[in-house]
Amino acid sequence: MAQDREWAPQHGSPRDRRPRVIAIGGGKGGIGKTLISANLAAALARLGSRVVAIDTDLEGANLHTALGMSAPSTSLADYVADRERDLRRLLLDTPVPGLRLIAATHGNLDSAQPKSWSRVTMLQQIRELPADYAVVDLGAGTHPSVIDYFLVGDVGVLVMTPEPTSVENAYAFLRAAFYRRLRHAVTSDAVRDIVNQAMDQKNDRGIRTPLDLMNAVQQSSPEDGERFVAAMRSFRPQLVVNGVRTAQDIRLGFTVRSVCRKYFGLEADYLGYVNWDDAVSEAVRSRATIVESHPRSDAAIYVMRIARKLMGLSNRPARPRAASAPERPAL
């Protein structure tokens, strides 16, 4: 367990300066959620920020190992057993340089994941960690939790690969995601009952897309429709297709972006895209991350350039706390 110390800001940000979450999710298992998760914590704490990776996935956590660490003995499990109470007890000195990691070890499987109350306690603690950056890396799968988690983070990026499995699960989460957040923003039993037939996708009212479901909701509440489109046009997923091959797979990305915006009245961000690298089965064999064990990796490159746009969008400049890779062309 990392000492109870202080950790200066690397940048001048103030001490009581809430971090800004960024949620990881993918909706499926095997697409590199974890290897992005964790390479994207160590490239924020590269760029000089104060980062926590926490791995939420109870049931198959592997940050750790990802970050080049041992199985700790204390984990978020821990917490959702009320065994700690205080997240900051479970923060774990990780080897990269200004970069800490909460756990997921040994959780019990007959109860893996925090209650609703649980979570909303949860999350607030997270707020208050000591650091610019909480990156949460979440399970696979649209399971409650995972989707909560999801959805209160100030950035939430959805992690693909060009496969038709991934982006059949992208979508499949993207929905979830999307009728939940719309569940917490109406107010009317009679609205909330509309968006759970929605989420059947056979539902006897013909509603297939959240464009139809607007519709519907607008007819039965106008005010609860106003809600209902500020809903939307608060949700923003950003992309990342992960396992790149060729210019046919980093079109992907544009090409879920426009479908989001066509068929689901939803606007999403390319944030972009990790190509296949060798040098990534490399630095996972090692138990280090890509940016740190392989630097000038294009896929630590890729890495570096998104992180760098994630600090674009909390509008807080960074710098370098050491030479790093050259930069690419933008997309």
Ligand SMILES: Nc1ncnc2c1ncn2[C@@H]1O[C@H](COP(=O)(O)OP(=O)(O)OP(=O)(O)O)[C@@H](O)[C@H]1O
Contents of the next structure:
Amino acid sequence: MAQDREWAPQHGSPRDRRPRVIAIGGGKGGIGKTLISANLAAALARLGSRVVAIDTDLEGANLHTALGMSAPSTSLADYVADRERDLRRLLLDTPVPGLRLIAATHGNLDSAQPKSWSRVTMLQQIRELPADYAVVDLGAGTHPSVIDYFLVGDVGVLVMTPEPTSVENAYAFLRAAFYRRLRHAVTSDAVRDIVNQAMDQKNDRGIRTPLDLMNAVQQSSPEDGERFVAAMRSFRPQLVVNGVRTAQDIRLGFTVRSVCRKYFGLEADYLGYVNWDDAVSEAVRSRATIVESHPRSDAAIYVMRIARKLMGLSNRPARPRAASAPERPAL
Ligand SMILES: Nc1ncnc2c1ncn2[C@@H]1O[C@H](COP(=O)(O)OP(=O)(O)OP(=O)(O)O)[C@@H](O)[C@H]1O
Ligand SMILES: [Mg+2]
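Counterpart to the form predicted alone, namely the form predicted together with the ligand:
Below, the chain from earlier opens the complete complex, with every other chain and molecule after it.
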């Protein structure tokens, strides 16, 4: 059982015993954010880390189900409703040794997400959880509450599937996250005003991309221009393509990475991909993660690869099992 795991650090946490926060977003609904959050969290725990998975999707809460748990008695909704002010008291054991969960449940329909001031405290508390990794599952969309969870991540994972709709939403999500980050970075009111205007895609100033915005900011204030460039450099999303069926699907990650560089002036990394795999739905129905219940499935193997990469461990080449499985590029 999870509580049998020694919750003192197993091998020294990556940063001052604070968790490395991995936020899993993507803009579109139904693309596998929760599947990847649950399995990545379980994979990191299988590799010996102390992990907390956090479901921030108070409107579509189901991370607990993906982890094989029934409806939780306490959740982030208690924090939002002010019934509990300490996130650590919301930690639940999961069936996966080394993995604990802060669940979500469908909260107050009128105000599901925490107000922005309460969000700041909550994000701070996430950064102080007793774990090596905190894996944060985001809801769909680009609402500021979703984007703030993404920006709190030391690692921001952008999930997409090979459908054009998902790719379109991934770009929209990146743009929203990046502009929000910039708004926090700049100091002068005039420049913040420019960033606010740029958030309207059809703005009169003709700012269409982050690169256009950078030029406008540099012209208005050289100091904020420098801050802008620093914020741009430190914003490095990690791309994951989920539901891969062909070699062409795999290449999507490289294409998006090039587009980010060319049109957004942003560096992104292609963290990995996860095959479309029927074992996923079998696992969900049997109330387990694939990495625990189907560890030899393609999906589990590729999630484990991503987990190892995040932990800085080496990956031996994985052999796709299905005859139709695509070739694997060196990621
Ligand atoms: N690689 C995969 N292979 C097979 N099925 C998958 C795969 N990835 C996701 N699915 C299935 O797709 C469905 C949606 O996945 P999931 O709930 O993780 O998406 P989501 O992005 O979290 O959605 P939402 O935005 O609604 O929270 C689930 O039924 C899941 O089991
Ligand atoms: Mg989800």
